[in-house]
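Form predicted alone, single chain, as structure tokens, below.
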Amino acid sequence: MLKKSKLVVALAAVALVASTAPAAPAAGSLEIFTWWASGGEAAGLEGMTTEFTKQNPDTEFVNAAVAGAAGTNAKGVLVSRMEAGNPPDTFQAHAGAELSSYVKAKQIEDLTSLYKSEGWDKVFPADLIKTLTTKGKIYSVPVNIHRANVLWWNPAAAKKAGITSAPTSLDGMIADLAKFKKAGIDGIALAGQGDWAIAHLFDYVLLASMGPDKFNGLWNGKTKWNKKDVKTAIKKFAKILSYGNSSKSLDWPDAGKLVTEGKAGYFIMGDWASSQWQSEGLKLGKDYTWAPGPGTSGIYQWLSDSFTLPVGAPNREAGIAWLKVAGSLAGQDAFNPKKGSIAVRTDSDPKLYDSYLKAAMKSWKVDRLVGSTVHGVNYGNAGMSAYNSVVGKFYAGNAKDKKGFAKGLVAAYKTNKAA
């Protein structure tokens, strides 16, 4: 690891970690709270930390990371710390509705002035800034853009199943799942640990089944959760699940290995999967390849990791220094090629990125943009938790209770509205 830095990776149960949260770091240090603890995530963070250390050589860097579950574990610990008045100097959160609870509780500072002083209002996309703005104020600094609606597969496994090109529709994908199954390969890799990865898959199926306008309507109330469009998506989702692996407890990296090892056909996962596989020594275009999620070509389902400045941060100036690096050209270009994401900044250097990320950069500029529900754009923490839980319950019950699933989705929407 880096000189003058130490890594605190909390792998214990969330309740145990929350009860033993670290005391505020000493002056002259920076405590940053993330869920980036392994693979491309850790590599990306180390890249940006190197840049921070160059600019702040006398500041000790403390990464209080809580690993696993796409941040689900970390969020529980963070809520406990914030409520106890023991905030870190900055914490990672998804940009969008996920920050709403912290804003309502007045637990994070308004960063609008930094956007002007650092010139981010000129180099961050205007539409993204609108998404980040709450009542004229901006409360986080996005460091990247991820794409959620990506189809991954192993070319050798596809060849064995007689599949020569990526499907372009949801029905076409389902037909391919049957081809994989006939060839003795699970049609799709499923990760049931923590519910979120299954909910990620369902979020994609909703988008591919009903299109972006009706999908967006689910979050603003124009599309009803208990009507035909959602019921159709549920039927297709159940069909897709029927072609998956038998284990219901895999974490997403383990599910991904089923694909790269030729044991499963397709995998719907965000583009962080590519950086994970590259950190394991696999080659893009040889060991695995990609396409936009079938039925969503021309649509970019996005999410963004961002950093905040907690009210009462023990080392506030160090927190601000970190935010400046997070939004800088040097910081974003040090972070994103390793993280497997693209920079928020429009002046990022494409030459630093691999072929997938170059394609993502182009798509980000021209595609229809829709938010990811599971990764904080459409729902706050309460809504996300309820959404993930109801999808996970449907999956655990072998996708049989479609009516109960639909009712649970309505309840999750109401939970989000009430939060």
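Superpose the two forms; the largest set of C-alphas matching within 1.5 Å is the rigid core. Bear in mind that the values here come from a model prediction, so they are computed numbers and not experimental data. Residue numbers count along the first chain shown, from 1. First, how it differs from the form predicted together with the partner chain.
- Hinge angle between these two forms, smaller rigid part versus larger, from C-alpha superposition: 13 degrees.
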The other form holds:
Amino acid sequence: MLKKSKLVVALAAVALVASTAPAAPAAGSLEIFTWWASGGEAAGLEGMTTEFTKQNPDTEFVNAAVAGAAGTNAKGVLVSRMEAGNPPDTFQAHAGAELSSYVKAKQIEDLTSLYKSEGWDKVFPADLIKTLTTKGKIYSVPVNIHRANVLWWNPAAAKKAGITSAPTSLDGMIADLAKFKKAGIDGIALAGQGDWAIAHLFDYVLLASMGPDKFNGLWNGKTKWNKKDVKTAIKKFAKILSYGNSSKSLDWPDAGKLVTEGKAGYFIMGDWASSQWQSEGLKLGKDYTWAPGPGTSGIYQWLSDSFTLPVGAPNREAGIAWLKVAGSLAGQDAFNPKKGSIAVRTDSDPKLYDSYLKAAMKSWKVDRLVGSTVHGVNYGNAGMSAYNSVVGKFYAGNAKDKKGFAKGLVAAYKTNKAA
Amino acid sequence: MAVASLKNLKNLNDGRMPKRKKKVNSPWGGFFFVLPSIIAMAIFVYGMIGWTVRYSFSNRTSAWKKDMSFAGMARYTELLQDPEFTHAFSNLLKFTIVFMIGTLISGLIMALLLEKGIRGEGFFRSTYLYPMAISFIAMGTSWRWLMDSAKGDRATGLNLIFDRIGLGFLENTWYTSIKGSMFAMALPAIWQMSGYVMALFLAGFRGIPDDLREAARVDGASEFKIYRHILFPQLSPTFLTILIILGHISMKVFDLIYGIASKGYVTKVLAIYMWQVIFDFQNYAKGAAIAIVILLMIAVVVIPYLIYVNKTEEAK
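Would you generate the structure of this protein in the form predicted together with the partner chain, following the form predicted alone above?
Let us now look at the entire complex, which starts with that chain.
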């Protein structure tokens, strides 16, 4: 008897576990998939969530975040869920070519009509809308804009090296790197962990060395990868790498620390570095300062996090409601000041932002817009991964194999086209 | 049913014994008990392997190309021409060789030291075994700090230790140089697994009766000769088991390398490249082909071993 009752208890326990397991979310809930799980990103998401629940009080909010590695882990999980026909109601992805594989596989819905009904086609910059449009259709709603081509440095360290103002050209920057070295400071901070941050630097060097028109041509085949312009950029890139810190295994926050601690001179990184440093208690203008990447002033190399509507979303209505919040003024103003990025909308309130972001908002309205390769604008996932890998290989080989590097870049372009 | 047979067991008398035996030995009863695991294995192991093989022979080369038509060996010949694949393959071979030799030697040395029954053996045994309790990912994170490649006054981790104790010439770039990367990468793996190898060797030594050693001593054999001619030959099954265990761990290595260098080019091995091809490139067919290559490599190691074990057991 006793054993029988134990069996019943065990069965009941199994049944309980089975019923509480997170299978399909219940009706009236929104499942959102992001890689924002900590720090300013999570705080920003929470701001936007509050706005969402205010407007949709009856919808339960389910956050399926997969943390880490600039979203590379999350993308793995997402790809398998999409492939298995089990999509979330909306997911985060970089705006631009990164979405191309989902579009080609017909896994996300066309949102063009939403742009018209919400008036986004008027408040988002025209250059941006053009980049987001593939064959007349737009597939995602961007919530923020980051700038990739920013030069960060430490005023105290620069003073030691006799540098009083930011360089305005790539060659000027290289000359400064030598000055830093003379003062016993590493010229540039390099983050070798996982290849992408080095590829981020190379992306900037390409842009600064060949200018925006030729740079844009690289991704659609108008500029050839095996020609002189790319070779010049590679030469300059190799020169810059030679002034870097000796550790090749730093994550970007650790590389950034070299700059704020005065051990390295310059740092080319996206403007999320600023919000990272502020969360560590550092002051903009005193502990660190910024300038547009030398040779790229007047050019805004952007990247953007955006949300999509997967085909077959379990709760399509809730997904659309989320997208409306993501594109709205209230949603973007709740998200961006905390995330440390600027709003996509040109009618956002500058008072909510710090001095760097205010300046970025001004540039966003007037600058020439160019996409970032490492963060999903110019290449799809396959091309991006190949591009990072090729740059990582060049860096690991102490920037010696310039010919192999150029060949690898051509191969990455082909990989992107084939995927 | 299980409860009922337990009760029977208690009430058994000698006269009923044969009856019970018959029940357990009945082929259908045994089959019934293992059936669930046979079904689970058939679906989740062999079924999935079959499915992966099918994918590797298909044209499903991107997210949107849902083309499962038969492509023959096309994906495999693609792999042979893919420099990333050959790079990952040779990295894996280097890692395997260094890891296996390193772990065997250090495990054997530790086992020899403990085998004599020194004082506090239990303490040392658990200390050496302890690294095994740490997950590869957690270990990867701390070894990433230890093997930081900065030198001189910027040195941290192992380089800093070398610097401080006057062995500055030993400072090196660890896993970030193209030539030395896999040697450095094998270090944490050796550190983790040698305790386990020690335990296996120790068990092997303990399984050899003391009479043999004593007999050898009486016959005037030196300590070295006892090991060389009496003990080591008897350890060969242990030795083989260790090779198989280490070999298959090494072929599958992913988390350790991902934990230390993430998807970085220098330290890429097959499992990392497979992950990249499947989830970044979404080239499912090619990813499946890499998975099958890994499976075959492991099979080459494990299957002869299984045959050997089956034969020796039959002989008994």
